[in-house]
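In the form predicted on its own, a lone chain appears below as structure tokens.
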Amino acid sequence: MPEFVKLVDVTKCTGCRACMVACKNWNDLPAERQEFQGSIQSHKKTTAHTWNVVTYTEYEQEDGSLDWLFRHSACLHCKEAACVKVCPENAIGYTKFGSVVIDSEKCIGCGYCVNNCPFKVVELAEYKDEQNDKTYYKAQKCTLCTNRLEKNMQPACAVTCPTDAIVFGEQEAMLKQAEARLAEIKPLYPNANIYNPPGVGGTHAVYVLPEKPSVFGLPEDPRVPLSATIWKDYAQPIGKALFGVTTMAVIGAFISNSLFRRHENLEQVENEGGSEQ
């Protein structure tokens, strides 16, 4: 079966939220009333009831002239997910068509997905069981319509989209097209470039950007966690076949705590200044 990619082509946005509307009303997610931040932006980022969110920057040419630059922000489906290794429950995984997605079933709500998603699109939603009074924790994310695809159509923000700014189609399609236009655009935008990180193996949502990555918003050479790579690929194989459950149940927590640290050094340059990650 063919890959699939969602081509997002920033220079044909209009910033109309079209696509944010069709997310909302496809996956029956509730409205958020959010608080006035100082810009059209609607939401900050993404949340666990909206699944994408189109992003707002007033940037400012090399001349002094100011341009708005729009972006929709949503999971980029990667092909060596962070939040797939990171998950105890192996409740993430990958999709015939290349779409990441949650079984709700088996997440239990730990926050290592959100915590190591380097796009930070992952969220906890929070849920109340009435019958026993308890809240629990989902995380939640845009699944790439994965529902949509099984019936041989195509995602809601791409069908949606009025000036084909998101448009959706097999990989190998999809990136001659994002290669073509970058050849339009350079002239116009010489920092323009495809984002399709390598670092994460690649995106199943490829970017046409006219600037760098860092002026959206995106980390310039995002990459899965090592701890992430070695719990995932090494330890727990080798170690449920060698050390038994009590072992890795330790290395296992050595890891967590690896994981949640890594979130708290973002965070923690994010709010001494540092750029977004």
Given for the second form:
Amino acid sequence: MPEFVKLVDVTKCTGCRACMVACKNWNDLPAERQEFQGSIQSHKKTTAHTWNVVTYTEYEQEDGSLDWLFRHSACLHCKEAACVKVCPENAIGYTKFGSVVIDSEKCIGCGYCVNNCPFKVVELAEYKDEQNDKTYYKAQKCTLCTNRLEKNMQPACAVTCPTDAIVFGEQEAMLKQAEARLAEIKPLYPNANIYNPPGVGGTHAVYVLPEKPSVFGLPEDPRVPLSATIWKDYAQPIGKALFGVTTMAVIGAFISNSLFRRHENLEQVENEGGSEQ
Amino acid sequence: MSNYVSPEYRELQEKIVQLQTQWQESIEPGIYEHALEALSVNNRIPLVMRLTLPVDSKLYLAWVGQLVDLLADSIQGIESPLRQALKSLDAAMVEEWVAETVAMNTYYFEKFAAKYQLPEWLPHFLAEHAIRPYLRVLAQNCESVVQGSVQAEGGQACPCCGEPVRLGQIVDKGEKVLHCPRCEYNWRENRLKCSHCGNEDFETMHFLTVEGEETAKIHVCEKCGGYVKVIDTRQYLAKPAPALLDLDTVHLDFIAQQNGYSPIS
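Please move on to the form predicted in complex with its partner chain, as the form predicted on its own is already shown.
Okay, now the whole complex, with that chain kicking things off.
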């Protein structure tokens, strides 16, 4: 199975928000009433029910002129995802397409993934069980339309984008296309770059950016938090091993205690029998 | 796209398409050069009926042998009677098989099957698949004699091999391209035009859609009763070969035909 990449060329984006509508439509996500953000931007950032948001950045260039920059922001589907690392229930995992998806059945709504995502795209959705009057939470984010990929279809945002600012395909072809586009725009945008951060092992959503990542609200060098690596790769296995040791100790104690008790009981029975004689 | 064909049969067809692609490479691309020079432009009569296919009987028999190997893996008890029957195939018989395949003479192959007590469908199945690499090379080289709109001259089938038109794809910026699943010849068509009778009246052209299948539409014409399955393959991750796309959408043929439409107007 080849790896797939969503290539987002923000220099082609017209900010039409068709990707947002397509995402809501395919994933059956509810509309969310928002307060006025002070700009044309609809939502401040991605939420549990809005998995992609087009950001509108007013950017003053070095010569004093103004640039209006649009970016389709959604989960980047890191190859070494922090959310996968920190999830204590192993509810977040990688699919064969490379997308990072949350298993709602396993998610306990602890929010570790929300706090550790370097791009701040994961959010908790609140659900109310009216029968038991209980409130519970589940982490939600873009799935890279994995349910479409399984049907041999491209993600909804890529299909709907009218300017081909979002395209989807095999990794090698997409990265090649990104390089070619970068060469085209470099004379116009000297700071142009390809955003495929190595700190998270690269991503399955790659951007062609005309300015530095920070201009678009992206971290310059995102990394999986060290605490997450220590927790998942070292502390948790050791914890599990220790749990194994203590479990064995408890079971061992139970068996030996039972045996001793059995001996005691037998001795008691023998003694009682002896007294009868 | 939901798949209504059994995974085993889909796999068999996929293997056959792979084999045909390999076989096609062993055919000289310029094999039709002289034959095509002698022909004039004509879209009404399928090209394959206006020339003799220069089939190499040794290659043909080797390909039939490979198909038998494939089928023997899938269908038990078929191999020995089939190999026995195929012993009768010499160069002259191969020529006859090719001619009867071009003429779509099912009756001829049914007689052959009856003679050797084979399943009725089997000889035609082998003959059809073994001829397709030659048809596909022809389709790649026929631009000089097959040009313009097929309907303009009253043609209603693939201008290269004569297969009824039934499959189209939406590509690039939304263009409708008709694909022949048999010879893989393809040609552009107007979106709102019947591919059988050329009707462009939007009031008598309709779409049938299937719930849950966003990429597929059946274009139907009230005027001639014809239909074409049109698939938006721009949304696909990997585009299957036309023959496999035709197979994957076979349920749409059932729906169209149950609603009274036909691939032959």
